[in-house]
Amino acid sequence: MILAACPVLPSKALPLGDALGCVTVAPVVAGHDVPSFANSAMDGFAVRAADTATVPVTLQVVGTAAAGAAPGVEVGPGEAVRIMTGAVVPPGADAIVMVERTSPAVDGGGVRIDVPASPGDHIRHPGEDLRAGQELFDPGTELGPGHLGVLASVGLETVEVVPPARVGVLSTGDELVSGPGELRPGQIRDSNRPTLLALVARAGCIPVDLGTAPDDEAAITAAIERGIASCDAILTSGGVSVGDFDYVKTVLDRMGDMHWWQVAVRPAKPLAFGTVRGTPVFGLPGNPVSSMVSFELFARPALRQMTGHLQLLRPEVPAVAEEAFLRRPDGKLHLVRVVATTDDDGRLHVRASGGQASHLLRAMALANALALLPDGEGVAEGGRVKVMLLT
């Protein structure tokens, strides 16, 4: 039901400076060879390669070629121009020496050749890394450094990509405050906001700081228009437990259609999920750990298929439980925030990062993956497990 609230943003024409990380919407083609010309690998001499067939062996210097300089005297028999790396290949040579196998020759007007040179040594052909006319990348391809300097090369400015979404973060609740100060009783400092700011930049979005409202219908209101009139999708975090106060379901309910959910799942049951004049609105569970296991469990992929990404999910692999993990049957899945690592021979071990309970945030930071266990009794010391990974 979410993924099919979450279709993908129109694309956009970015700078490639913009693009990293951006998911490309059609064929990337080059416009010309690259390299255009042939040119040097290696600092050395341009030489014929049958004038180095014995050797060692004196040429005359007839010139120098230097990296962006037009071609300039052709080599001629007995003849040798140095040559700096891409610097075009003179006409007349065929290969090049590297400096280190040459030294000046003893009356100072030509270079000695040490080694033997076969046609084509050291040059970079005309096409060697892309023709013209061929396709770059294919189209739902994230754009790394590489792919950027690629597209450079072949001097493009601009790519067409599904831009990144624009995500706004609400943090509501009475009792949360910001920054420094002495708490009064019954206070708490706000880290969903800050956490989920960092968790939607981390997933390749804009984070949009809506700020935190107080338990206060009119508040809530404000701050969801402004998300609405800015963003596209929303996180809000609290007020979706059953007990809660229900500013925050009365608000959606009356803004949009929404679902309110009990997710079989430990931490993170209470979620809250519908479109307000058709922009995507996750309602987050409050504690913090909740907050997150949600983003990575709802938020995250949704957000990814928006932005044109074709894989969604986290990876799942198979570890070894370094201590058991222990449950009792509730027909929920657990998820356990814990450590990963991989032993000599590749295998991948889990241990528990702390406490598990879902106030308990360091163990969160701490935890580079969740282990899943299932409904039943648990996973035994030496027994295997699936983990989500989450870096």
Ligand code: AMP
The other form holds:
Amino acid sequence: MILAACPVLPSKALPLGDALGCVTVAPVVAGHDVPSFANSAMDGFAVRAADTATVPVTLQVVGTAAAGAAPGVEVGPGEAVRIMTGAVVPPGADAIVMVERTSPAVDGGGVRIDVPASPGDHIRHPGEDLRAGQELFDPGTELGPGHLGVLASVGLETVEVVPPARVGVLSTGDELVSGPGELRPGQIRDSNRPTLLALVARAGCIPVDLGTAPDDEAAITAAIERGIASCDAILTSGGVSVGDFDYVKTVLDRMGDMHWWQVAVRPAKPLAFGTVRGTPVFGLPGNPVSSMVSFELFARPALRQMTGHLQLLRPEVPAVAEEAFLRRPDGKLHLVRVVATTDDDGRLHVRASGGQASHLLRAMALANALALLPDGEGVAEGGRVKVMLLT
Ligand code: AMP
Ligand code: MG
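Alright, leaving the form predicted on its own aside, put up the form predicted together with the ligand.
Zooming out: every chain and molecule, the one shown earlier first.
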């Protein structure tokens, strides 16, 4: 239901410098060959291979070809041109001899070639990397540093991609304070907002800080309105449970089309999701671990879909339980915060990263995976358990 309400954002042409991590929507085509001219793969001498059939042989050096210079002097029989890596292969030459296989001729002016060359040696040919008209990347490619380099190498300044989604993050709760200073009795510091803003950034989206709202309908309404005006999706935390002051529910029900779920998972049971005037809104639970796990399970796949990614879910792989993960049947999937390490044979091993209650954030910070315990009695030490990798 969530994915059905989170369509891909409209694509646009972004400068390469802004497109890291974005997903292409159309085939990108090379406008010219790369390399666009035959050039040297080595520092050395451009020669006619036939002249080096019998070595050592001394050739007359008739010029120098530097990278960036236009094609220079022609190499005639018995001649060579000193050449640098990346320089145009001079007309007449059909091979490069690397400088390490040469020495200055004793009588001066020439170069002694010590090894025979074959035609084509150390020459990079036009179009060897990319051909004009070639499709560079399939639609749906997530652009990494290398992709951006390839696009730059054919002279593209912009690329048509799904832009990063702007995702608003709002904390709610009368008890929340931000920053340093004394806590009054009952107050706690807002940890969900920095966490969720960072999770948004890690998901390749643009985090938009909507601040903290008290448990007050007008304040929550105003913050959601600000979010709707400037964001492609909104995450709230807190106030979606069944407490007396859980006003997020009242406000979102009035503003949009919301679903209120109790999901059969632990942690992260309460979840609200819906749209407010077309903008997806995720009402994540207030408990810090629950809000992180809810983000992973429900918001991140949706944000990845909105930003055009084809792979929405984290990888799930088998691992060996280094300790028993026992549980009771309760109809829920349990997600256990674990540290996963790989042994010399490439097998993954997991152990708990700390206590598992949903307010214990440090164990979540230390975890790099969530072990998935389906309903039942859990897994004995040494048993097999499936884990969702978070990194
Ligand atoms: P709630 O979902 O509003 O009932 O909150 C559940 C628990 O999470 C309560 O203990 C809240 O104090 C705590 N909590 C809610 N929001 C935050 C937040 N932004 N940072 C840290 N803890 C929070
Ligand atoms: Mg609350």
